[in-house]
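Shown here is one chain on its own, the form predicted together with the partner chain, set out as structure tokens.
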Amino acid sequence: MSSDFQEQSGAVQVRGGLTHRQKTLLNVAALLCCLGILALFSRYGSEYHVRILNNMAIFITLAVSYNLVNGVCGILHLGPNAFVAIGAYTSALLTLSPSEKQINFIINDLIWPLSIVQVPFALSLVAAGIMAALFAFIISFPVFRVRGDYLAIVTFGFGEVVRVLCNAAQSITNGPLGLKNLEPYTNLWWSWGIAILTIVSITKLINSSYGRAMKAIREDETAARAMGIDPFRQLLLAFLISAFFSGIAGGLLAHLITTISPTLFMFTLTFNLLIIIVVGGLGSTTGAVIGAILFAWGGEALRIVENPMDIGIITIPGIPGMRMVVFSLILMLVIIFAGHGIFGRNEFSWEMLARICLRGGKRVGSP
């Protein structure tokens, strides 16, 4: 609601406002920045570069489309860790060779069609995202029956119960050992390509009448339904989409560290998530893209506190964990003191940048 109106009022403000055609222009020229920046790393970048830069693509897949039931439809969902997790095992499952797979599962043998199956990266990744859809479409029924903190304890039960059954079910998901020397198939272009992919679609959906519903679902379920809006399909349709791409994020991810183990999908997964989409800004897509790109670049620069630090005459030797102790003082700090996160509920928009440029350009000339 409120972006779409900021936007209105921006084109009004900033004289000669950009035309529909310019800002295609722009969306193309910053497309192609960000493809140049990418092809850049990926010759001459370091492997921990790369690796971090796919960690943010990967992340920024999922707080988009986790910030899509929970920032525009307001549902405190806390189960996204069992989307990826069914994700990451579909496709880690059909992009194994059968082979390896033997080798893999030593206790009890993989089920029949499983074991032979070998499918290309990209296939098994629409796999990754509709297994994960259809799980989401089962537990749908029992979770929209309740609202609010209800619904919170639900969804983080079912992603709990997803996790045991990884660990339990021997004979699919190989148990408490995991999967082991997948194909790091995962690059760049994979995981940007995705995680573009995905900021676009949901962003064209927030803007669409079924993103309008959403938002009036938000600040008001009643009201929405006396405006007839049906609030189960609405919150079924934004749970199915994020449920779709936190999956293919799920698959990208296996095949980015090549090993899965049920203990990567835990809850902290989703607390991740939600700090992420939180400091972000809950309900804005740049919020959750900030907030991704800060927490898989912050995660790695506190790396500094482990190290030992020479102050002077003393040295202050490393102490390991301490990363995770200073981590969340900074989170508990920004959230005491910029309780709206980053972006707010506000987008990014070329007309936002043009302000901001021509504040400081115009100040003398226009009144």
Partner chain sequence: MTNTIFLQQLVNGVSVGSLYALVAIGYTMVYGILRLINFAHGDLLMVAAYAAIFGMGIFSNSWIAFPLAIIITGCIGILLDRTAYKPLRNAPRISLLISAIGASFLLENLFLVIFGGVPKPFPRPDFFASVIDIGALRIPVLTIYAPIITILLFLGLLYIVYRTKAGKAMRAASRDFETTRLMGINLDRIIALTFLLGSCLAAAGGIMWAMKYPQVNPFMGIFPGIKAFVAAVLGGIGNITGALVGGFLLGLGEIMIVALMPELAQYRDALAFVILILVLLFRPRGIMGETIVE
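For comparison with the form predicted together with the partner chain, would you give the structure of this protein in the form predicted on its own?
Since only the chain itself is given, any partners or molecules it might have are not part of what comes next.
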């Protein structure tokens, strides 16, 4: 009798929701747990595991910011690789010392004043985000004059233009040779700190009046305009914020792999981000995070399909690029059997976790 009453009262509390104080305490506890795990991996983890965790964090930043435009605003934007490239080159050029720049630029000299400027890593990340947002602002006027497939084509073209310019502008980007010998500034604290900042900032934006206006545009732009919402202003805000965090992620990526070239920022990067947000659930920040984690971990786990395999009397040669084939098949299966992705448009909440725990406990305790 008493156990039934406790179960019922617990269900009532979950349905009624947690108080703001309880949610704050749970959020702080989760953050401390995350920091503890990072501290353990930073001190005792192998270089391989630390690299995977850094990749996870960078892809979380990219996916969450990309999802703001594609998922929340409902705009098919195919040019995030351009903003990542702009951020990566900006951060790299600002952190290299003048002597290192002379070593890199052996064909054409780097233009002034970039040839003599060197700033701390933190400042270079801010500059990377601002430069990416500046380019986003410049192209936003032609981009948001069109919609649908035309907008996708325009943004795709912008991504290709930036990649071609990275090849051609040898006095700025060093052309196909790229930039090498960057300092490995990116560590778990930088990558995950930026990832958490991105999640918190974009979640706050989505839950604000601006976020509700963006969702209204996604559902029916004509009706949103009739309600007094200016689509251009709201889409511009989302576009700039997405580009800003993508630029920062580009700076982190450059100082993680310590060498960059135009081939790193091909459309494949955008395709990967599309897989992440579609599998996780368009419009869900939680889905973008889960999708990024699965992608970063799965990318390493699926390396086996690109290696030669000996199955008894049959030998299968290694096929480079098979990981992308497997990811494409996973995307097709998700679209067929879970059209809205893992989370759909839902978000994680402590009430959701409590309901799952209560159901699990009830199943375990049931006779």
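Residue numbers count along the first chain shown, from 1. In this text, the rigid core denotes the largest set of C-alpha atoms whose superposition between the two forms falls within 1.5 Å. Just so we're clear, the structure is a prediction, and the values are computed from it rather than from any experiment.
Once you line up the core between these two forms, the Cα of Ile304 ends up 2 Å or more from where it was.
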